[in-house]
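We begin with a single chain expressed as structure tokens, specifically the form predicted alone.
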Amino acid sequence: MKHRLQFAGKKLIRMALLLLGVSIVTFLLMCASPLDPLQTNVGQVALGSMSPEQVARLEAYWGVDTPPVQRYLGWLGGVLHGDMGTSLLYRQPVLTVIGQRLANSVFLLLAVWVFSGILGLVLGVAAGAFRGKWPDRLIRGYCLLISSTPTFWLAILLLLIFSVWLGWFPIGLSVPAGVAADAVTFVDRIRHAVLPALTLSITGVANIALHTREKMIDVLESDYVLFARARGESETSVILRHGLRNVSLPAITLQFASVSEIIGGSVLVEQVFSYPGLGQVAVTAGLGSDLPLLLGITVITSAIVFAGNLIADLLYGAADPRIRRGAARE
């Protein structure tokens, strides 16, 4: 237990500068965009017909005549007194803006998180079990086809055929539109995620098939494996009892390793069905140079994919009997 709370503090305090190299290299590349925050949100042509001091007073707003290094400073201390500043585009407090848009993100994220991570799994079990047959030539092709297919394309493909086409799902956002919250029922939002969920889990299938596949093809051909087959376990039970056993490591990693990719993944996916989600409005201001909301967007997102990353690592001891014991004797 004591070895287990000393990684787990390693891990949090990795965790914390992390976050502020990432929280540092964002806040350097919003600094040296080409984009001008006035008039990117104001207008070449309205700001030529404002006064000097009208001028001045959006420069403020926007930081614009702040140093770079004291705004950074700034927005660091707030952090530490739990504040991440107030968004410039949405005029409410960042964290309010992530909140509602993460509510809306969460339920499409794990339900691809979810999706993707067994079917990836079953796959790669399969085309390694049936390595060089037919379902394993089928498997690898999907794999492939799908690693080199662009997400944006494949989700305009996905839009053109089942919502313009079709008919079948709704063609954007993620409740119907112009009806009141309180009558937007579960089944409603189901309806308008299950494309931009759908996207996702396909393209994130492909990555743990084929890394489980090649796990699997070496645990088949091993030396125990073997002797098991020579005992006269039959290939149902050799696959069960040796070849998850084996790849339950090398899948717990790259399921929570995929944590990162989803959410890349997400931010074009949002675009293309107007989802009014976390990735969405990491483009709105990244655009509108909301400095405040970006950063906010960017440490937080950053803090998922590090957590996804450290539940992997204590998980290992609940699929792996070997690491528990080694860490009994620390």
Given for the second form:
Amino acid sequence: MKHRLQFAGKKLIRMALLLLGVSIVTFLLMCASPLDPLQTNVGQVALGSMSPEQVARLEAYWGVDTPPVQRYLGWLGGVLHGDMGTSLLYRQPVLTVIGQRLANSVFLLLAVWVFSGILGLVLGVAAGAFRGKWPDRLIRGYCLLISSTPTFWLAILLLLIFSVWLGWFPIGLSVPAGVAADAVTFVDRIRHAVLPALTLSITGVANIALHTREKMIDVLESDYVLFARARGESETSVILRHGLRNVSLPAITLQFASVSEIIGGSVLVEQVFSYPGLGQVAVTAGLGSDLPLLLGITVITSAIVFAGNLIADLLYGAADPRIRRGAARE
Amino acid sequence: MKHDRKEKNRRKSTILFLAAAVLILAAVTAAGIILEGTATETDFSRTNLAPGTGGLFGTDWMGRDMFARTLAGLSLSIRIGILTAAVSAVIALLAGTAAATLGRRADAVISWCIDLVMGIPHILLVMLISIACGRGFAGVVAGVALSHWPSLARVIRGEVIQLRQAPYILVAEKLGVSKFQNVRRHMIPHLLPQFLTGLILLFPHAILHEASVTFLGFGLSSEQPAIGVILSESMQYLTTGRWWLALFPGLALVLAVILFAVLGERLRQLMDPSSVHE
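Could you please show the structure of the form predicted together with the partner chain, as a counterpart to the form predicted alone just displayed?
In what comes next, the whole complex appears, and the chain from above leads the way.
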């Protein structure tokens, strides 16, 4: 147990260092940008008609003249006190904006994560078990097709089919026209989340299924499966008792590693469906050069990804006694 | 063993496929460059025509021929894809070999960098780098090129670590061959097949990310005939039923990406000793 705690502690320190790195890299990239936040948000014409004092005040607001190191240290000091600064575009604390948007996205992301994970595992196991036969070919073809399809185009296609032609789902806006934002019913929310969730699930399955298939094939060619077959175990029993068990380990890693991919996909999908989630606000912040907000989003999504990896590492040990002992011995 | 003479062997069919795929992609690229002028030509007497009456892919609201625009966009995507995938792969090769050969400290630093880059959701990272380079062509190329190397670098690092313990490398070391010579003469030839397939398998990702980032507005500017630009414009016309603006350019992109993906996969199977005789 002590070793397990040590292992987890080491991972946590590494994670904190990585997050620090992420914030520095993000900050440097935003600072290196030649795009003038005043030009992009206020506009050339408006800037020209302003008095020098007004421009100076705006520059101070966007932090143009403060040296980067000072700005970064100020930001870091704030974060340690639980304050991620104020969004320049929304004029609200960054944490409030992210919290609101994340609350909208979390439901969508979780649904997609669970659904694509389970379906991917099932498809992967099926493809591996039927290696070379038609179910395998079908699943592999599907995976190839989907992993070659841009997520946003798939989203556009689904929008075209289900919203424009069939009219089953609304076209955008998670708040219907003429309804106050807090009067939106739960059913409405779900109706708006169906298509984004469907798009992300369709794309999320491919990667997991392909990797699971590889593992399944490895397992089915191992000596212990040969022995099990020689003992006369039926094919179903081999797959359920030997295949699934051994595939479940890499499946855990895959499942948690897919978090990053799903968040990335949600940026695109939310943009197409104008779903007011974290991804959409990231695009807005990026286009408007809103440094504090984009920095906050990057750090928080990276923290989610790293936390996913950490959980996978810990679960790996919990699921496989060999790894547990190996980690303890280190 | 019974051998069916009519059935071509895999190596031959793959080489045929490879030649055909390269030919098609080269033709698309060339056609796109030639058609770039036509793609921006506006003709207001024939706007919003559906496919059939308005050419193969129809026309848009400015009377531009969608077929020419699609080809030009695809050509641009392929060129950017080749450029970025090549840069990414070279970074991966350098980082991977450096991590495996320059000692523990270098390994720790590079592994940390790999974890860092992989920790930021991919599309966000491409967006950030693109912003840092002022968006546009330079932004998209830098963004895609600088964010795709980690996974390949990891593979190469693992491979080199394994390779370092190989008897022939150990013998060379004992014979006094310098580290650099060893990498150049013994390791790189061994790594080259894996590196090349990794490079080709990077294309699909690179092209898709280029289109995605452009679609979001962080990439190529709206005057350029890029697939991402075409699709993001088509979003405004979806509700009025102009489906062809979105369908065909996307379909063309998918086909090009599949071609690259299958090419890489075939090459991998052929070069990988464990599956070469399948």
